[in-house]
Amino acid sequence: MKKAFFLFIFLLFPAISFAFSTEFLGLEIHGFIDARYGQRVREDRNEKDQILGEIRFQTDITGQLRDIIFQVKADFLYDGVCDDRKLDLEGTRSPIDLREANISLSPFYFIDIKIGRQILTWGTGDLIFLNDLFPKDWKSFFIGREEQYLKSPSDAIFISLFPSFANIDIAYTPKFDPDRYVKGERISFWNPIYRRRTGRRNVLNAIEPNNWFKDDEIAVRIYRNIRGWEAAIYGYYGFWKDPLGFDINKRRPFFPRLLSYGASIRGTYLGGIVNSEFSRYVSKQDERGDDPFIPNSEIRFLIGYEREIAKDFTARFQYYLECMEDYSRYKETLPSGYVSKDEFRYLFTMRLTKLLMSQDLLLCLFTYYSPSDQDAYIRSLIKYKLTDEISVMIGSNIFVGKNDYTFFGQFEKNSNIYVALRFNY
C-alpha cells in the first residue's frame, strides 16, 4: 500500500504542474514534491530505527488584488515514521503544515504591513540565533529535512516603518508561538525529569501559554547602514522558546517569561564578510538566579567571518559564547543529584560549501564543536541537479559527545543518514 501511494504521488503531480504551469487565472503557482528516507546509524532502544520517511507536496500560491498581495503556502505530508502517519506540529497532529497564509499591503509610502502566518527571521548568525527569537523547528533540522524547515512559521502582524533616520521592524504575535522542540516522539533526548535519555514512550508534555493577547510576544528591530556596515539593535518580550522551566507542583515543564535585547553589525573586512552579534536574556521569573527550575539570565555573543577561498568554494567560521548570570546562586540552590550546567558554554562552527560541474553539484559541510561541553554536531549534504526541476540528495546528521546530558551529546543515538528526491514545478 505504501509503495503504491509513493508511485501515485510521483505520477500525479508532474501532470498537475504541467496543467497549471506557473500562472493560472492571474495566480502564480509554484511548489515541489519531495520524498525522503532516513535511518539511524546507532541503535536506540527508545526510538524506531527509521528516523525519517515521508512524502511532502508543497503548493505556493501568490496573487494580487489591487494593492493587496496575498500568499498561501502549504505542505501536504505523508509520514511513515509517526505511529498515526501524521506530524506533530504545534500541539496538534495533522497531515498539513501551513507554512504561510498572509496578506501584504502598503497603506502609506512609509509603512509596509504583513498580516497572518509567515516565516520571520533576522540577525547575523549562521544556524546560531541570538536576537532571532522567532520559532524554530529543531526536529526537522536534526532528522534530515531541508535546512529551510529549521524556520517555523509565526502567526503575527509584521510592520515595517521607513523614517529618515533608520528602518524599524515590529513583529507582534498575539498568541505565543513556541519552537517545534524535541519531545521524544521521534528523537530521543536527555530528560531532566527522569535524569536519563528518553524517547517515544516518555514524550515530553509541557505547559504551553495559549491565551490570545495575554500570552503574546513582541519583537522590534531598528537598523540602518552606517558607512557600509549594517548595524541593528533588537528587543523582545515573550517567553523562552523551549520549555526550560519546570513546575514542581504539576511536575511538568513550562515556558518562563523572557525579556531580551541586543545588537549586531555586519560588513566587509579583510577580503570577506565579518559579523558580530550580542544579546542579553533576562529571565523575568528568576531575575535573582536562585530558582534552579527556571533558567538564569544569560549573556550571548557571536562573531563570524565568511570568505570565498577559491572559485565556487566558500568558508564561514563562527565563535559563540553563552555566559550564565548569578552562577553561584544557581549552584547553591541546585538540588542534589541534578547535573549542573557550566557557567560558560562556547562553541565553534565551520561551514564549507563547494559547487562543481557547472554548479549542478553542491557539497556542503557544517560542523558545531563545543570544547566546553565536549560534544559536536556534523551536518553533511551532497546535492545534484539532474535537471532544472529534479534533484537528488544524500546527507547525514552525526552527533558525538562525552556525556549524555550536553546539548549535542544527548542526541548521539539519533545520528542518521538520509536520501531525498525532489521535483520542482
Second form
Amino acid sequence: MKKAFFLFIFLLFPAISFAFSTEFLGLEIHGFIDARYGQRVREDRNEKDQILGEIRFQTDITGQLRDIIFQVKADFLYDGVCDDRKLDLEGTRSPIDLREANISLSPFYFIDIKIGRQILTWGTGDLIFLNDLFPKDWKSFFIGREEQYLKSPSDAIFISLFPSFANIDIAYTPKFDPDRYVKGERISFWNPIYRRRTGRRNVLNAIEPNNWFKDDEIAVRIYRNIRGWEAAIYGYYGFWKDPLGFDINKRRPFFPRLLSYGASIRGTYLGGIVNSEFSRYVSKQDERGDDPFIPNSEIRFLIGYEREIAKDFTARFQYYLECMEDYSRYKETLPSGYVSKDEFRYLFTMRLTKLLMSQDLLLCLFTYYSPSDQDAYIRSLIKYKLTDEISVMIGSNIFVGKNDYTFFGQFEKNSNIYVALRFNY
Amino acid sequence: MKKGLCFLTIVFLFLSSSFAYPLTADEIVEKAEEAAYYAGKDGRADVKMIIISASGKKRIREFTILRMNTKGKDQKFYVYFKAPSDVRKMAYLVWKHVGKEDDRWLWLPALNLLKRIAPGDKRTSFVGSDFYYEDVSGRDIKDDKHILLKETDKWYVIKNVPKDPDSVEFSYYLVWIDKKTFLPMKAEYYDKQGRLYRRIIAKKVEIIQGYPTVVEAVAEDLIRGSKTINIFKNVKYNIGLKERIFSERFLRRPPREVR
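Okay, that one was the form predicted on its own. Can I see the form predicted together with its partner chain too?
Okay, now the whole complex, with that chain kicking things off.
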C-alpha cells in the first residue's frame, strides 16, 4: 500500500509538470528525466555489486510576483539500490529530494536576500573545497550521479550586501547541514572502530547536532574584483562537515565544532587562469591538539592553473596541501594500534576536457593523485548529446590506493562504471 | 582680396568635406567596426540561433544579449541563455579589453557557481554553432593588416591578413563593406592552402533607432557543410544599462533587461 502511494506521487507530479511544461500561469516549468545504472568493477563483500540504479525526475518551477522570485526544484527519485522509501527531506534516501525551495528579493538597491532551501557554494577550487563549508554529497559524487549532485542543499538565509568598497555575502543556517557523508549503506569505507572496511551491515550512526538556532552555522565572504582579479576573504563558524570526532562514552562518531577563516584570489595570467586559496581550520574542541578523537587544527592551501591547450581542449592542474597543527601532540596522545595520519597530506589534480562534434561530444577526465597518501581517484565521463533534449553518458569512478585507510584508498572496492540516459524538457 | 581668400577657404572646406578624400583601408575598417559592434552607448537583442549540421540535424539556441561600451574601445557583454533547457538560466559574462586578454565568466545556476573561463582561443565555436566567439564580440582590427582590394559603387572589398599567422586558422579573409551603412555584409575566409572554407553573410538589415542593424546573419562551414542562422529580435539601443549589471551580483540574480 505504502509502496503504491509513493509510486502514485512519483508519477503524479511529473505528469502534472509535464502536461503544463514550459509555461503555466506565468510559471516556468522545466526539468529532466534521468535514468542511470552503475556496477562495481571489483568484488566488495560488504556491499551489493550494483552501486547505482535509479530513475530521477526533476521538476524546476520558477515564478515571479513583482520583484520576488520564487523557485522550487524537486527530484522524484526511484532508487533501486537503497530501497528505503521513508520520506526524509534531509537526505537522498527518499523518493523526494528537494533541491531548492526559496524566495529571493531585493528590498533595497544595496541588498539581495534569498531565503529557504538553496544550493550554496563559493571558493576557487575545482572539486576541492577549502573555505566552502556548505554541505557536499560525497555519496552521489562517488557513485556516478551528475557532478551537480556533489552540492547538497542548505536550509539557509543568504544575504548579499553591496557597499561601495566590496561585496559581502552572509549565509546563516539555523540548523547544521552536514555533508551527505559516506555511512556505509552503499559505499564501503575504512572504519577506524573496526580497523577494517565496513559496509551496509555496519552503517555509521553519527550524532548529528540538530537544535535549531543553537547548532547553527554562519559563513561570510567579502569579495572584490580588482581589475579582473577576484579577491575574497572568508569566515565560518559551525562544525566539521563530516563526523570526524569520536565520542568514547557513547561509542559514536560526532561533528566537532569548527571555526575557519581564509582568503582566495583568481585572475588571468600567462594566457590562463590562476587561482590560489588558503584557509585555517580551528578545531574548537581540540585547540591544543591533544585529543586523539577530535581532529587537530589544520592549514589548507591550494594553487591551480587552467588553460586552453588546443581548440576546445582545456587542462587544469591543482596542488593542494593539508597541514596538521600540533602534530607532535597528536602523535603523543594517539592510542597504540591506531593508524597514524601524516602531518602533511598533499595531492595533485588534473582535469582534461575536450569537446568534439560541434560540442555535442564531451570527454572529461579528472584525476586526484596523492603522493603522500599513495592513492588516487580517477573520474572519467563521456557524454553525447543526441539532440537538444536527449543525452547519453558513460563514466567511471576508479579508486586505487596502497593502503586500506587513506582518503581515496579506503573506497577501492567501490570503483565503478555507470551508464545514463537523460531527457531534458 | 582678404574677403576673396576667405570665400575661397570656405569653398575649399565645403568641397573637401563633400568630395572627401578616398578613405584608406584602415579608415574603412574602423568605420565598419564602429557600425557592426559599437552602435549606440549600449544595446540589447534577443537572439535565436539555428544550427544545422551537414546531415540536416537542427539545434536551437536562444539567448538575450546585453552590450555596453565602457572605457575607450572596451566593452562588457552579458549573455543570458533561455534554450535549450539544459543551458537555461546560464549566463555568460565578458569584459572585453582591446589589446589585452578578455575576462570571461560563466554562471552555472544548478551549482550556484561562478566559473572563470580560460581566455584561450577566441576562434572556437560559440555554443556549438558555426559562429566563433570572435564573431560575437568582434575581432581586434589591430590583429590584421587591411588592404583595399576593390571599390565598386556599392562595396569596399577589404583583404585582411593576420599579423601573426600562427595564431589563427585562416591565411586571409575578404570583407565586403556596404558603402552607405559601413556594415560588413559578407566575409569569406581562406585557409592556409588558399581554399575558401568559411563564409558569413548578413542576410537582412534594418534601421533601428537610426542605426543600420544586421537582424539576420548566416555562418557557413563549407568544409563540414554545416551552417548557423542567427536571428536578432527586439533590438534596442541606448536603453540606459548600468555598468554594475555586468557583475557577479547580476549573474546570480539576472537583471530585468534579460528576463
